[in-house]
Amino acid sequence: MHHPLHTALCDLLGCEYPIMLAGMDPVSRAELTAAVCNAGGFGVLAATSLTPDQMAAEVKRLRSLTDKPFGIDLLLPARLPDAGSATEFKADIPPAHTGYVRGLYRDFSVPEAASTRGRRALTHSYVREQVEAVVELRPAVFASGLGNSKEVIDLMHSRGIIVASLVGNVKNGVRMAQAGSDIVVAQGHEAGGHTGRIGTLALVPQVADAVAPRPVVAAGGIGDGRGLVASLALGAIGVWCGSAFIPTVEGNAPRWWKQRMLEAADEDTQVTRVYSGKTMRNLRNRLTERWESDGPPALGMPLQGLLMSDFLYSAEQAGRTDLMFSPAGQITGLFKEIKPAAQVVREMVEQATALLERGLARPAAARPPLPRQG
């Protein structure tokens, strides 16, 4: 007998519950991905910032922690230079932008530290190397958190890999379905990280209708069992959850990031282009507020990331966590403690099951009346 939450997603992915871990870089590494898989969900490893060799090492570690199927997530922006080095691209950054960042060092009192990361620029040639690495590693699912192409989808299908594509509007949902994506993940404006302009409640049913019978998974502002049940009611067959798994024991986020999420309320995130050049929801901080108030127009990928890379490295070395990259969704006000990932899955499943079994119109429990106003 199937669990009350068993959906077509469970059959497609070989998981117990229709809960997918979002491939959040750098949070969703081997430990978190395996923990979600072992708890009955479907884990997706974030690999955008990993070289092919690093990706292979992370997958080897993941496979030592679970025997369950899992996915790998990459970013596939449509507009990238074909090839080139970080040094070459930095030479293309307008002087006004570099001058503005020079002012950030001064205004935020950040000592300049030479970056030793040896970061590779995000180009089509580099992304192709990453895609080829995914093909060699043969995960159950390839997920694209930003962009996708029929060429990549066909390549994955030729190796028996299921493809999930994230979209932020109906137009791109239809485009991905027509290109052959097996799952369309409709991600609303509430989501952390790269995000679009349409709210989840409005987006999911429109995408579900537009791409039917292609399966849809809901994302954005989903952090507990209530969000899971609501997503199923909207026409999705499961959920793609990110922010709920950042403040977990296994989440590969620094302690300060997790702590800030526990302290944040519903209005403590901000959509900014400062970190990547594309709209990204981040925990509100002094840098996001400053850039969005008087910063120059953001550059495209990969220039904006390269523009900010040395400043962010310097801020990190100086312990300036008030300036750092820390994506989070508007659901963050729900989280009050750091938990094991398995507990997050279990509580989501238990709450959703209770809602389905008792009937949605019945109150969860007796609550004291609200105080009178005036």
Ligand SMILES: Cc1cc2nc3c(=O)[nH]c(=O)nc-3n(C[C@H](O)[C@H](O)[C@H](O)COP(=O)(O)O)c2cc1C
The other form holds:
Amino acid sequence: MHHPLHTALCDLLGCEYPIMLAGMDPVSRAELTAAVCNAGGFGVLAATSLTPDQMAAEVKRLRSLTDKPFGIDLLLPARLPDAGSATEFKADIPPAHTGYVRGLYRDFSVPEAASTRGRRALTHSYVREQVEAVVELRPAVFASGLGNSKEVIDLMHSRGIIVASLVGNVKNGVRMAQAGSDIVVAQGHEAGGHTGRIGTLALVPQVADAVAPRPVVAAGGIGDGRGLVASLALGAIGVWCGSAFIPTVEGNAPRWWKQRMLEAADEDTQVTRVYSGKTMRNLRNRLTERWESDGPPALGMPLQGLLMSDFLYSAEQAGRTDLMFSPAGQITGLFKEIKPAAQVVREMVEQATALLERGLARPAAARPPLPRQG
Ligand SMILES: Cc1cc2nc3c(=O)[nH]c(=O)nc-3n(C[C@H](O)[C@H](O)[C@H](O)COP(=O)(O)O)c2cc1C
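Given the form predicted alone, corresponding form predicted in complex with this ligand:
Now the full complex is given, and it begins with the chain already shown.
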């Protein structure tokens, strides 16, 4: 007999429940991805900050932890320089921006630490190498944020890889469906990480109608069984959850980040361009507030990341977690303890199943009357 949560996504991806772990860099690495796969969900490994060699090592580790199918996620921004080194790009940063960052060292009392990271700049040629590495590694699914080209989709299809594309509005949903994406992930404004302007409740049914019969998966603000059932009601065949899997035992985030998520309330995230140049939802901190109040216009990718990289490295060396990169979504206020990822999946499934079996029109339990006003 079919589980009440068995949807077309389970058939397409070969998983038990229609719950996908979002590819979150650097959180969704081998341990977390495997834990979600082994719990009956579908894990997607985040690989955007991994070189092809690192990606291969991570996938090897993942395959040692699970024999279930999984996905790999990359960011594929449409507008990037073709090629070039970090040093060359840094020369293009306007002096006003460099001066502003100098002021940040001073105002936040961050001692300058020489960066030892030989980071490669994000360029089309680098992303092409990453895409080729994904093809070699043959995941069941290739997922991409910030865009996807028909050329990449065709390449994945030629190797039998299913393609999922994240979108934040109807126009991009239609574009991705026309380019051949097998799954359109409609990600609303409340999501952690790079995000658009339309809320999940408004976005999902509009994308579902616009791309039908192409399947849609809902993302952004989904943290429990209520969010899962709501997403199915909106026309999605499953959910793509990020924030819910950060405060987990297996999530590859430092302890302070998980702890701040447990303490954060619904208002404690902020959309900022300071870290990448694109609108990204992060835990509200002193740096996001400062940049959004008096920062210069953000630079594009990869310049903004390069502008900030030495400062962020120095902040990290000084243990300044109040300035650090820590994306999280508006649903963060829901999470009260660090759990094994399997428990997150299980609780989501149990709550959603109970809701479906009970019938949505009936309240969960008799509630005490509201206190009288005045
Ligand atoms: C810490 C973090 C890192 C993320 N990194 C990526 C990424 O590398 N690639 C990507 O496609 N999306 C990334 N995202 C967006 C997620 O894939 C997902 O759409 C989002 O987390 C869903 O919203 P939620 O956080 O409310 O569940 C990231 C999100 C977070 C919170």
